[in-house]
Amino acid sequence: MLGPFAATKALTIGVELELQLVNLRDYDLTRGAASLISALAGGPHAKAVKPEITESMIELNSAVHATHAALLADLDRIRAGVCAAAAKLNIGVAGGGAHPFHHWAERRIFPTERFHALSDLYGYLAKQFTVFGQHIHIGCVSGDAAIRLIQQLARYVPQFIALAAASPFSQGEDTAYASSRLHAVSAFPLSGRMPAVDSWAEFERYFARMASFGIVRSMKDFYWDIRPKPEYGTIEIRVCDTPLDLDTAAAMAAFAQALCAWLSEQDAGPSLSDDFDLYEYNRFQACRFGFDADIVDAGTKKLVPLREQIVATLDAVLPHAQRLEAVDPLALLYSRATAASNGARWMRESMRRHGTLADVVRAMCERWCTPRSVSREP
């Protein structure tokens, strides 16, 4: 049921992305998963494009990569094949990680084993999690190295809150959150942060456990912000709403990238039952607020700035960047965190100009679909 840790290269980055698909008329979601799946079934793109819980919604899965250059280059060729597909269905295809108008008792299950199990178990919790994120894989040598780098990492969701944050608006409301998509998630069970383990060994004992009492059957189970995959050989950070471009959703990856190889250097740092005490404030304040956010740091007990802590995180981990060709990426999200400009603020301020949140979700699939050599939006 859980089966052993598939060790694989440190380091190596891949990505989920989950994505919405409107009609061309009002921009509403529109139930055009299972038509634009089979549309690219047999092509060079079938198996990187999937399915998701409400028919509304698909996933882009990238290779396994080394690189940020490399991944990019490969979600790009995706993107396109997939836009390309929609054009042709009149699908519009946007990032996101919310659609700003849409209800949720108007969606339809995917008709899948797997989907219409979690709809029998979770009720009404199926359809609104009708929402958009990003999850990035990080390869890791061992069981242990994946637990250790998913404790440390904790400290440090409330960054990747505030940069991929893209989902301002629920229901047809300005919900005056930069992310609001992580509520819905955390109204599931098991979702939050992973259990205090300190080793594989551990977890495995905790996921017995969790079995035996016939919770769990797979890691698929856990919600968790960030989670093992042993079956992958890497862990998962799942925090991030969906990137409005490409450009951003590929940086996001380099800087957990980065990020993890500075964190394998360091030393443990605060201890566990401090940052399980901050988690969930500092977790909701960087949903709530974003850049503008002030959370508690662990190591002086004090409220910083949270936007002054991403920069400090990025010049840490500009070395580890450079090693691994990934600088371009780091100064994009390092303009954006000093520019305190995300997804939430570009919604808000489309919303602004054009006057209608229908004009927001156009806008939303023209820049998802804009070939990235005519337009790389700020």
The other form holds:
Amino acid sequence: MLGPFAATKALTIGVELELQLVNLRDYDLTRGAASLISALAGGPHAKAVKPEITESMIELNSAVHATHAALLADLDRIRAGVCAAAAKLNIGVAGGGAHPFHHWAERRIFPTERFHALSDLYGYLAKQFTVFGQHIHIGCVSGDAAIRLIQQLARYVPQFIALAAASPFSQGEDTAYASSRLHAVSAFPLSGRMPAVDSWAEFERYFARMASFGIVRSMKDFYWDIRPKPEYGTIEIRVCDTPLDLDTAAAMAAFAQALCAWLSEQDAGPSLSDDFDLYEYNRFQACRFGFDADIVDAGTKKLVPLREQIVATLDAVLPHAQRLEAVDPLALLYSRATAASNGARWMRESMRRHGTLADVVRAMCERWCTPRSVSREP
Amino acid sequence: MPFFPQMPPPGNEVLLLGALLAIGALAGAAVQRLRLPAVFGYVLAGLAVGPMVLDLPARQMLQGARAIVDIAVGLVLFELGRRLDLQWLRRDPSLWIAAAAEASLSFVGVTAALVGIGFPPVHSAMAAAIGVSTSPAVVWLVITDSRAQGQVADRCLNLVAVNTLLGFVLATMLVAMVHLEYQAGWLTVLLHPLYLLTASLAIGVAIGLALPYAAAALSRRAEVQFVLIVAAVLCAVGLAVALKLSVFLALIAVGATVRNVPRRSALLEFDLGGGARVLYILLFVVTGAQASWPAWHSAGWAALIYVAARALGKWLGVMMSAPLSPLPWRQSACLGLTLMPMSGMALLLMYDISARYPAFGEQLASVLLAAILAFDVAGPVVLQWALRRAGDARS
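Return the structure block for the form predicted together with the partner chain; the form predicted alone was the one displayed.
Full complex below, order starting with the chain above.
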């Protein structure tokens, strides 16, 4: 069922972070979600931590916030609570978009009716879906505003991918990709880009048609990169790998917020068919090459280095970031873009330094659970 | 014709080992069809081969397979030691409270029960000390075979590592007291346990410290490190035997050192796998084959009391720590049950003690034998059930 779009205050932000649970012995993924969730039960963070499809994943949910600072403080409290509980259980908690060397067949489906149903339907894809993403919610005043923003944001998807990329390794191998995670999502039907609808009414008709085929029952059946979330009154950007630390995660949300503020003032124009034609190619480029990708600009029809595009976007949205008190996080992303330094690169450097993927995961756990004042890096 | 063998041809040890291995493997596979743990089959095969049923020459078997049994025990204890995570014990006090409580409750409980029905205190305590340790081999194999993963399996391995150490320390101290009963000099009484403890730990720690350095210097490739680990285990077992030390203590120390020193990241973690399985099956079959029928008429109720006191002590010990533990009650209850297994190693220890100290008595030996057999047979089944119930093993 598709409910009405619950109008919310524009540009509010909220974040979901899927995290890896590993053992502290060989740093492979472990079965820890149920123990961790029951250890947190009754505490202040009980509602903020949810299970995901396999037992080696948890999801942190922030509350809804107006500013980056409030979001970061909220997430940091949850992070500290989760890391403390995990320490007592001897479980490591890490960011990153994919576990570098786990074998998907060893994963176990978290025992709920919905997850079992998904596993029955999707077979091995369900376990291969043990990948870890950050979902950014942006509040919208109406369904029409949400649909418009989703179509406008499509062009910026490669920028989100490159900034957050943190899944260079998969199943024990270097994939050559900056983000290998998105390919686990692409395997699902109804993934990729939302179709060319231009209003909420049009979207409702599309949904009704898909529902009449018996293909979908709720918005959860769509695995799109960006999708509307009518019950929250938000759009949900789902292309980011979970970053390796909280500062980056919160900065990505601040970037989305400022970008949406800027886009709301732009002339939306008609959706260009070029946009749709180029979408998959540009998305692939960003996954494969990260900051070094060359993206085809649908406006100018020219190849542009993605890094330059990101810097241009950051410059364009800066006035909005100032108004939204989000200059610092954008400065962090600016330095990352100019130095071509994202999570994927950090993980590869860690691999060169340590020599085993287990040590890479150990370093990832340390980075995720180190209190923020210490972990700040240039 | 001189090139024909005599008839019937003489058997040899290799043939015997091959046959034992085949019997063990077949029994393991057969019980797995009934969804029981393979270890249960190995145990039954051992008992069947021994004097209880087929009566193959068990003593000679043990002589021939002594090295294999030692190496298998060494590998299991190394693996177990590598699961002993001292940092975890520090981060979660409920874990060491559970370890201390279950070991002391089962020890005190069994001793008190045996004294209560008229056995002499020191001998009762010795019988109780043998029951303090949970069989490392059974626990290791059932957890590996059922691919159990989670809090109950992880905590179980830590508790077993601790109770194996505590059981050994208790037994050593009691042996000293028995020395005293046999009018051994004070020097022996003090020095023997001291020597066993310190020297066993020292060679274990030394090898454990050297291993990661050797690994870092040589190679990060799994096959090289595998050989290195087996070599270290063989050396540790050999040294312990040569110096009349405890293989148990030395090997746990090797594993725990590798696990807990900062250099451990140089050493890969991997499953010793199929090769080790051959040794483990022989370990179970050969040690199980040592068991003879206990004299039921003299063991009788006393054996039942031993079983009840040990089982209750271990379970209640874990439950006492449950209010402090981050685990839900049901999981703590399962954890308590995972500590039940006792095995062939306890059997060998029992025979060793009753041979050295005749006053230990035929009757107490019979009680202990009956109790060991009960835990040996039921232990793996209860353990697997508890792991499934807890959700750690797939059902």
